[in-house]
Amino acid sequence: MKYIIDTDPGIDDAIAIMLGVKNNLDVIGFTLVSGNIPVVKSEKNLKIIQDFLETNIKMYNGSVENLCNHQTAEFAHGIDGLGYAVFPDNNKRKFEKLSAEDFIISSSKKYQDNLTIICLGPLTNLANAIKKDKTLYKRIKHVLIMGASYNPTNIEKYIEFNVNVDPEAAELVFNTPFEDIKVVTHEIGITSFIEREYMDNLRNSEHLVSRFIGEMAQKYMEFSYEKYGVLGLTAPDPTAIASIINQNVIKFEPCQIKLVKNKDNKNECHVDLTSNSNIKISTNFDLELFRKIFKNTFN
């Protein structure tokens, strides 16, 4: 299977990308979307990530900004998006001239049902590709999304970042009849975490990538504790990637997803489980299996 990773790196995106590449996912390209941080910072970060991985995977830019002109999330990811790991802006790697949506379309024609789109950020690029090519869904069979929110015990809906950044794009993707859409929710990502002690120890690893991840994670762990009370690294995007590495990491169930604006004009995800649907949402996961995959990769 070939993979396109659509991303807005971001600490957890960066770690997810490294997890996927280190576990030999056949990534044919990265497409950048505006989300956690502005695209210009994401460009720099993706180059840095590839330097650490010693890869030369092609990179494609999407829209400079999402439809809603959203606020970014430097409060969680740091001013440059990689936490306290700061680098000069002198990387010579180049992005391809082809746009993100055109790369998605051309790749779908080349690889057809042997292609999975992994969306770790807002769904702007995939939505733009759908708008441009109405038959895209017939060639791309598999889409994995880190986004949306589902907790049937909560009366008040959580406003999930990736969906709320570009709700029009999310609604279009959820309503497109791809054969297989899997959605890893915010709730799974927050309860799936790596212990603080392990992340702290990574900073002293003899492996350069592991040290880089340990350094980046410090800022996100501070955010995880302040926001969720979690003593460790919450891992929404790495957990999504882990579900591809090992299908037993997450249990998915068929559902329908509807976006509903609340009184504050924010977009709530209303999820109803059903017996049959092309959309499947995460309802449970194996924390110890995820941690095993993570720790076997970064040690």
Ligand code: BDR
Given for the second form:
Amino acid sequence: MKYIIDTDPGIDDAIAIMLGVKNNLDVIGFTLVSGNIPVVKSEKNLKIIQDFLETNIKMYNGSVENLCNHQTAEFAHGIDGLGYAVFPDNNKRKFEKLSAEDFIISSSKKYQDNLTIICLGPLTNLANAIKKDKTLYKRIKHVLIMGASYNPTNIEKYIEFNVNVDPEAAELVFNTPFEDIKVVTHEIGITSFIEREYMDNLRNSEHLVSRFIGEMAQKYMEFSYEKYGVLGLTAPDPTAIASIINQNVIKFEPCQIKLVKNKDNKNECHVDLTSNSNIKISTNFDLELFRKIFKNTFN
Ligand code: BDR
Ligand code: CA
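Switching from the form predicted alone: structure of the form predicted together with beta-D-ribofuranose (BDR)?
First the chain shown before, then all remaining chains and molecules of the complex.
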């Protein structure tokens, strides 16, 4: 299977990309979307990530605008998006001329069933590709999304960043009949965490990539603690990637997802489990298995 990773790096995006590449996912391209930080800033981050990985995977720029909201999350990811890990721009690395949406469309023609689109940020790029090519869904069968929320008991947690930043795009993607859409929710992303001590120790690892991850993680751990009281690295995007590396990490069940605006104009995800649907949402996950995959990769 070939993969396109659509991303807004972002600390947990960066770690997710590294987890995927180190576990030999056949990534044919990265497409950038505005989310955690604007696209213009995250270009630099993607180059830094590839410098550390020593890869030359092609990079494509998405639209600088989301379809609707323009919200970013520097409070969680730092001003530059990679926490306190600050590096110069590697100007030798260049982005391709093709846009993110055109790369998604052309890859769908080339690889058809053998292509999965992994979306780790707002769904703007995939939505733009759907708008441009009305038959896209017939060729791309598999879409994996980190986004949305499924927690019937706590109204606050109905709001999830990636969906809330571009609800118009999310709605279009959820209403497009791709054969298989898997959604890894916010709840899984925050209950799935790597212990603080382990992350701190990574800063002294003999492996450069692990040291980089340990450094970046410091900022996201501050956010994880302040927002969720978690002593460690909450890992929404890495958990989504882990669900591909090992299918036992997450259990998915068929559902319908509806977006509803609340009184503060934020976008709630209302999820109903059903017996049959092309959309499947994460309802359970294996924390120990996720940690094992993570720790086997970064030590
Ligand atoms: C999502 O929002 C972003 O901050 C993370 O990168 C992740 O994709 C979690 O809701
Ligand atoms: Ca992300």
